[in-house]
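Given next, in structure tokens, is a single chain: the form predicted alone.
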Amino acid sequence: MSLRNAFSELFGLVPDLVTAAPGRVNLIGEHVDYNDGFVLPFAIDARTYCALRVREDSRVRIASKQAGGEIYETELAELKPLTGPNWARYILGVIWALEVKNGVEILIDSEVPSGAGLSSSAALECSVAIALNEIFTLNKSLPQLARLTQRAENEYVGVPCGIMDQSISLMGKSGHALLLDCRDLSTRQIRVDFANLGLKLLIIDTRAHHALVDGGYAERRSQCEAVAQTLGVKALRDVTIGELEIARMKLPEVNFKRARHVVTEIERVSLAVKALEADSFEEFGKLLNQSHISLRDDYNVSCAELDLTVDAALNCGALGSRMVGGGFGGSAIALIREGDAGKVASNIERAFQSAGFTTPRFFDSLPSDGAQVLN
């Protein structure tokens, strides 16, 4: 059943419009967005869809196929941070952040796997934001919508995420990754042409549960902010590795390691852009490997399933591999030769079976367009 028909069946009337927003894969630049760094994500072709109808009162009625299709109802005046079921907060938070004055009915359906590190939350938020911006003629720019949806997740949902996921979900462009300056949201589209060079970016969902509301993410953000404060800078983006090494004795060792990941990861993003622009994919693969080691050893956000995935991919000839997303589970990526996809996937599956892990899921995606109004 189409989303429009499902909406009509649930709410009794047709929606005013349907929008879509994608999940994302971050090629490199992990855990640097909330440190004002640079990131290099691309939008994937898996999308979240939002059907919306404006009401004539102040009632908010929302439902999600992924949450069982039950309608959750509230009033605009009752929207307060951290209220409502967890799944509903991502929708309610966007309504709240955009200061919507009319009641709405919303039905959500998503292709982006939840908990896989592919930013299902930002896809949800941005599908709703694009719909509200269009239907109420709010005239918000894409960077403004990115800030507002980030605020919704930070304050209403209670996840202290950075700005990357919302930005790429809104601003993605087919065939390109987005070099995003997370301080001022300036962007540059970077051509990514894996296919024409016989390469493929394999995405491996380890199916290890990943949730950013359990404190590990917030703890690392706090550690980074503490280092920046000690060094007297706005954010770790303003620190060189030399300055960090000089200050090492002033810092708790764990905080030094967190900051070392961030500072070196920002430099890896710059090197990765140069490698992609030169079609130097072997060099790009080495940077992916370095990123994973840093995330594993300095930032401590990997897990056994992610490490096993990376090792199994590299053992089968992958040019590079790393975990993606917030960590503690979720997905990894592997840059492989197109003809090696079956071999690499089989090797990872065998490794998971030997370790007693749940069978992983595999898919790939070319860089896709960002959020859009469908009809």
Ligand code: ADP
Contents of the next structure:
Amino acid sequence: MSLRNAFSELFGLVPDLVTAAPGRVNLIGEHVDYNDGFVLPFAIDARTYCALRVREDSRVRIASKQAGGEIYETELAELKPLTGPNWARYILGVIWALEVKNGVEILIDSEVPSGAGLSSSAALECSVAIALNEIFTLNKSLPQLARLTQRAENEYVGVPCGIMDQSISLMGKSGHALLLDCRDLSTRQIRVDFANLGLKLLIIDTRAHHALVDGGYAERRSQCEAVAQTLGVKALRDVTIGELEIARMKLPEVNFKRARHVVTEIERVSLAVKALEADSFEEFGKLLNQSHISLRDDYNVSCAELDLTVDAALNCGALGSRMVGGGFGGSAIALIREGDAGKVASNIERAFQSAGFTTPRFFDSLPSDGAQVLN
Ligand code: ADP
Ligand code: MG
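Other form of same protein, the form predicted in complex with the ligand, not the form predicted alone:
Every component of the complex follows; first up is the chain already shown.
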């Protein structure tokens, strides 16, 4: 059943509009968004859809097909951070952050796998934000919506995420990755033409989800902040590797390693852009590999499933491979020759089977457009 029909059946009236916002994959620049660094994500084909109708009163009624389809109801005046069922907070948080003055009804449906590191959360938030911005003529720019949806996730949901996911879900462009400066949100679209060069970006959802996720992320953020403070800078973005080496003695060894990942990763993003612009995919692949090693050894956010995926992909001729997202599970990417897709996937599958891990899932996607109003 179409989302419009499902909406009518659930709420008794047709929606005023339907929007869509994509998930994302980050090519390179991992764990640098909250250090004011540069990232290079692209929007994937898979989208979250939001059907919305404005009410005459101040009632808020929301449902998601991925959360059982039951309506959760509240009042605008009752919206308060960290309240409501977890799935509902992502939607309520956006209504709250955008200071909506009318009641609404919302039904969500999504193709973005949840918790796979492809940012279903930002896809959800941005589909709602675009809908509210359009229907209430809020005239917010895309960077403004990125900040507001981030605020929704930080404060209302209670997840201390950076600005990358919302930015790319809103600003993605087909055929391009987005070079995003996480400090001022300035952007540059970088052409990424894998297909024309006979290449493909394989996305592997390891389906592992280790308990460390939440605590581990917060811990690393505060380690980065501590180093920035010791060095007297606003964020690690303002530090060169030379300056970091000089300060090494002043830092706990583990914090030094965390910072070394961030500083070298930011440098790799700029090298990766140069490699893409020159169609040097061998070079680009090497940067992906270095990123993985740095995340694994200096940032310590990989896990057995992610390392096995990367090794199995490289053993099968991948040009480069790395874990993506927060880590401790989730997804990895591998840049491969188009004809090798089957071979690489079955090699990874075999490796998982031998290790006794859950069977992984495979996706691939070309860089696709950001959030849109569909009618
Ligand atoms: P990721 O963003 O990598 O997919 P997160 O843990 O950040 O993982 O976000 C997943 C959470 O977002 C889910 O547990 C759920 O609460 C919420 N969510 C995402 N998509 C939907 C959806 N379509 N319907 C309801 N809740 C969703
Ligand atoms: Mg998320």
